[in-house]
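As a starting point, one isolated chain is supplied in structure tokens, in the form predicted on its own.
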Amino acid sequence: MLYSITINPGLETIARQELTERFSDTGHLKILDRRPQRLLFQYRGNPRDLLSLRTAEHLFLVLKQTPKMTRSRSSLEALSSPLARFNFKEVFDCCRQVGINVRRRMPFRVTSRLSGKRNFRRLDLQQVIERAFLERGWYLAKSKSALDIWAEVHGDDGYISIKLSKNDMAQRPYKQAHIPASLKPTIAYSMVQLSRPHPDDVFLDAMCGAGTILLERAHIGRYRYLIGGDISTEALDATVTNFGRQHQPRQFFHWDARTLPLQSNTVDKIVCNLPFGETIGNVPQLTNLYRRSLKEYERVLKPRGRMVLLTSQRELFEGELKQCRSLKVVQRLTVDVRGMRAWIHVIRFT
């Protein structure tokens, strides 16, 4: 079967690595294409297994892929016409495996997405696909639909897919408590992976917010100790709520990251979503925070330790990082965070 996952912009390589590491040994996986915000692949195993991918925003079963879509309205016919004679037996089996109830006369809805210059509208795309399914005897759902059909045209490619995942694939069930500007779990997971997690890690997030980074580290596997802290009591309360009684040993502190009550050279990995400019409110405050917290990170990090830090303030951050002579950027990724351009810096203690 042909599947695709959508991915937060900038995390495509990490998503491919996760997919390969988890499923290539089974012999069921063949990655066909990597595009911005999307991976296309064949998988012969149970699709329920794919719902556990931690980099994926959504999982789709691809019914039809049409490469080299033209700008003309006639290309809509090339995308929709195969649906009239499509055999849905395997598709329905796949849907049942992920818990979607299917039947001969299906309620459905169509979500359409369109990018690039075309001689047709997004609504035209939606209506053409709706008509193809109505001609099969299916009917448009007035409220909750059994099948969520996605019709997409991006660049030269057209896709007709069934969305297999629920919204909490990206949001995570553990996110019971939220705070403003909380980090997306898919980004948090990717940052943890970039830290190269190891079972002996003492792992620190000194500005932990709702605990998303710490929880993603806990879900990845064994560690020696998790340490989290934040200057906000509201954030710490959210972290405690989201952790519940799980994932020991760990400890949370109410502190200021500029003066950490930790001994020097005691932490293996530091992963942190640094406050952005709009959160702090002015550049002098942000400069002070970055300068002093980076000095503290440099102090508590072990030799050969590793840091992964996220910020939208690249110039300011890298200017302050140069003052920490033991820290060196070894990798930099551009990502989209709440519609803003931001950078993940992977830093090594040299």
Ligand SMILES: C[S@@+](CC[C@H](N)C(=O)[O-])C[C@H]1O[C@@H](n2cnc3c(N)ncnc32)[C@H](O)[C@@H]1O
The other form holds:
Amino acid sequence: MLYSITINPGLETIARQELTERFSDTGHLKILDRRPQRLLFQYRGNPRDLLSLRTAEHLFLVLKQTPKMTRSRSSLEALSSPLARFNFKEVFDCCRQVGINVRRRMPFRVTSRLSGKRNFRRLDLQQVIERAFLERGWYLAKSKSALDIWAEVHGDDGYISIKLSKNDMAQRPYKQAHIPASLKPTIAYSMVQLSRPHPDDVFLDAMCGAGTILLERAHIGRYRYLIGGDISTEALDATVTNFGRQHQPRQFFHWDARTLPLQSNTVDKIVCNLPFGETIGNVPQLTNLYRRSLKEYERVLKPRGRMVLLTSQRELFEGELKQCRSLKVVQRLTVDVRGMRAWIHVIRFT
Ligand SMILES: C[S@@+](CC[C@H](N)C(=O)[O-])C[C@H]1O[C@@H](n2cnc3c(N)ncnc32)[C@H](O)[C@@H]1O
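Okay, that one was the form predicted on its own. Can I see the form predicted together with the ligand too?
All chains and molecules follow, beginning with the one already shown.
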């Protein structure tokens, strides 16, 4: 069966790695294509397995994919016409495996997405696909149990898919308490992967907010010690709530990351979502925070240690990082964070 996952912009490579690491040994996986914000692949196992992917925003079962969409309305027909003869047996088996209730006369709804210049509108796309399913005897419904069909046209690509995931696929059950600038778990997971997790890691997030990065680290596998801290007591309370009793050993501190109460050369990995300056509006204050916390990170990081830091303030950040002689950027990824351009810097102690 053909599937696609959608991904936060900038995390496509990490999503591909996750898919390969998790499923290539099974012999059931074949990755076909990587597109912006999307991976297309064949998988012969149970689709329920795919719902646990930590980089994916949504999981789709692809009914039809064409790389031949043009500006013209006639390409809409090319996308919808195979649906009239489509054999849904295997598709319905897949739907059942993820808990979707299927019936002979299926209630459905169509969501359409369109980008690029076209001689048709998004509504035209939606209506063509709706018509194709209505002609099969299915009926349009708004109820929760309706099959979620997605019709998408991006660049030359057209997709008709069934959404298999629920809307909370990218959420995590651990996230009970939130703070305003809390990081998406998919981005936190990707940052942790970039730190190359190791069972011996002493792992630090010195501005941990609601604890998303620390929790993603805890979920990935063994570590020696988790350390989190924040200047805000509300943020720390959120971390404590989200951890509950699980994931030992760990310790949380109410601290200022500019003066860490940690000994030098003691931390293997630092992964941190730095404040972007939305709450600290003032540039000199943000400069001071970046300068002094980077110096502290350089001090506590072990030789050969690794840091993964996220910021939207690239110039400011890279300017301050240059002052830290032992720290070198080895990789930089551009990602979208709440609609803003931001950069994940992977840094090595040299
Ligand atoms: C962008 S948020 C981090 C969000 C976190 N990754 C999450 O998912 O919840 C930045 C955090 O840095 C904290 N912070 C700001 N200045 C700090 C400082 N000097 N020392 C420690 N924490 C600080 C804020 O209180 C906030 O919780």
